[in-house]
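Take a look at this single chain, the form predicted on its own, given in structure tokens.
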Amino acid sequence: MKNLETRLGRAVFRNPVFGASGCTGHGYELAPWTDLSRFGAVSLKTFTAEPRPGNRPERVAEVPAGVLNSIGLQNPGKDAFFAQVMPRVLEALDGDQVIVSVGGNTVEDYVALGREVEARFGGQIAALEINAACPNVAHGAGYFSREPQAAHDLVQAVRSAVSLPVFVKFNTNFENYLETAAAIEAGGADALYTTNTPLGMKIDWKTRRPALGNGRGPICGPAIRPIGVLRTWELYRRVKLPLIASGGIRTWEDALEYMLAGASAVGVGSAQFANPDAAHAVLDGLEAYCFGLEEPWTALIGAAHRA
């Protein structure tokens, strides 16, 4: 029987089509109006030691092609998170479909939280994610995607303190960025989730100020596609771990194009504020094309360089 199974580093996954972090919650918020089973995985809404209560309001601003936000990692703390938000996890999505996603501001930050994770939950979910990519907070995040060497030191020190998989988010923003992902490489994760979203603003004529209570904010949706495309592809040709990309996916095409340029799963965002459905639709228009391959659909990832 034909599937779409998907090897990321250390962990296997029923299919490539993810619900990315933050736009998807905790999966279980969308349980209502999609079938959940049909995600390859979901990358939980980050987390971190002490509540954080995010950024000043407004936080969201729609725009042509896409949405503004300004969350700032927004989050109830780990004792909340573990004690309220992974039971309902947990009973809507299978193990093998959760990824945690920790956030911090020091290496010690992060690994006492993998730590935790796994001592908890270890048995339970398929990886554990290291949101070094937030643009939307005031320490600890940027600088991990910015400097190759802080990066590669996090990486090693939370890969020696768990044993579950570790994927690494990290900001594409910055001119160095290839060099960031090589560092992050060396260090030990199992795959690179990209791309983080570029920095934009929208004025509000009307009042005369920013939208967003935090002036700027990345701007997510279909007019950030072509530039999701292009860090895949030169992350694909700078780095050999398996690539996980999103930004503006909303059909199967996209997410084809993103597997052509070299991402070996895709993680659905924004789409599904507008329709919840979205990540199901692409799984299914993947399905009917790859199943009608003669070659295996691994063959996709990638190609585009071949040709």
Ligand SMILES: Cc1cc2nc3c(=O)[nH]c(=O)nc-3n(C[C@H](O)[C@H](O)[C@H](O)COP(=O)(O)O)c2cc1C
Given for the second form:
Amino acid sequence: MKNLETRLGRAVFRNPVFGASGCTGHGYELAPWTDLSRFGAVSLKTFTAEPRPGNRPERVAEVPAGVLNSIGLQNPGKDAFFAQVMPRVLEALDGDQVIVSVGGNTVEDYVALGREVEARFGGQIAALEINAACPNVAHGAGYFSREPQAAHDLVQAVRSAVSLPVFVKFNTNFENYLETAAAIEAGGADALYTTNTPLGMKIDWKTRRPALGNGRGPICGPAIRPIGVLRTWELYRRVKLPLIASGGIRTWEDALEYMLAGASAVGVGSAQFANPDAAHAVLDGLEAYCFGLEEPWTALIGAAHRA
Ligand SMILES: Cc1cc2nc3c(=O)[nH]c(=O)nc-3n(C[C@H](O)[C@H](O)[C@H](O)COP(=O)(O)O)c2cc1C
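Having seen the form predicted on its own, could you give me the form predicted together with the named molecule?
Below, the chain from earlier opens the complete complex, with every other chain and molecule after it.
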């Protein structure tokens, strides 16, 4: 068996195939259908300090080659997350598989949540994920993703407040996303998630209304894979941070494409809705492919840039 370990900053994972946030639940929900030990990691559903009911229904709509969603960060809030969700997570997954994802409106929100996660679970989890795609109370949607200085200050503040590895997921839909990525790197992040999903809309011709209650929502699935591959490619050229790529991964060849573009790990997202075992099919295929390689599998990371 080939060693498929991957290093993301200060964290090392058993393999590079992760369950993407919001599409893998908290891991334990998938236990009846898949072998949880095979996940390189699970990025847990993002949670916030206060419970959030999420957006009004409908929240998911199928489109050709993907799915629109508008969940609105529905989550039970930190108290329930710590007391009810985390014990089940730590029972189902090994600590080195657990990435805890926090969301907030201000730098102080992220710092406070980061500190609390570390105080409660610091020795038991692999990394803290900052979901920097959340809106900011004063400056609105995408603030921490469209303002490089804000992104820098957010990451730096969390990084100096916790000793856990810090991963950052930001919204790459802004023209200056490479500048923001460089600012996140300068702020001290350990790894960066690529591909925050572009917005889309579906209109139901029978009701003559938008299919999503919120009107618009990000599109996930194979439709966005070429966008994700391009962003991974460009980010790989711009920053030295290890990249965790997601967006439309269905097969091991899709995952490999992202790795050749520069990803050190990949997140399998909505493919799991149709097949809860999808991440393992991806891992099986990668293992078989890498078995035949003479060099370590990590030689694949960014190989298309050197070809
Ligand atoms: C229903 C749903 C909920 C999601 N919730 C989150 C979330 O809470 N936090 C987050 O960072 N990403 C969230 N995402 C984005 C996914 O992690 C992933 O980046 C995206 O789905 C693209 O991957 P895919 O094309 O393989 O689905 C969500 C996606 C979907 C479809």
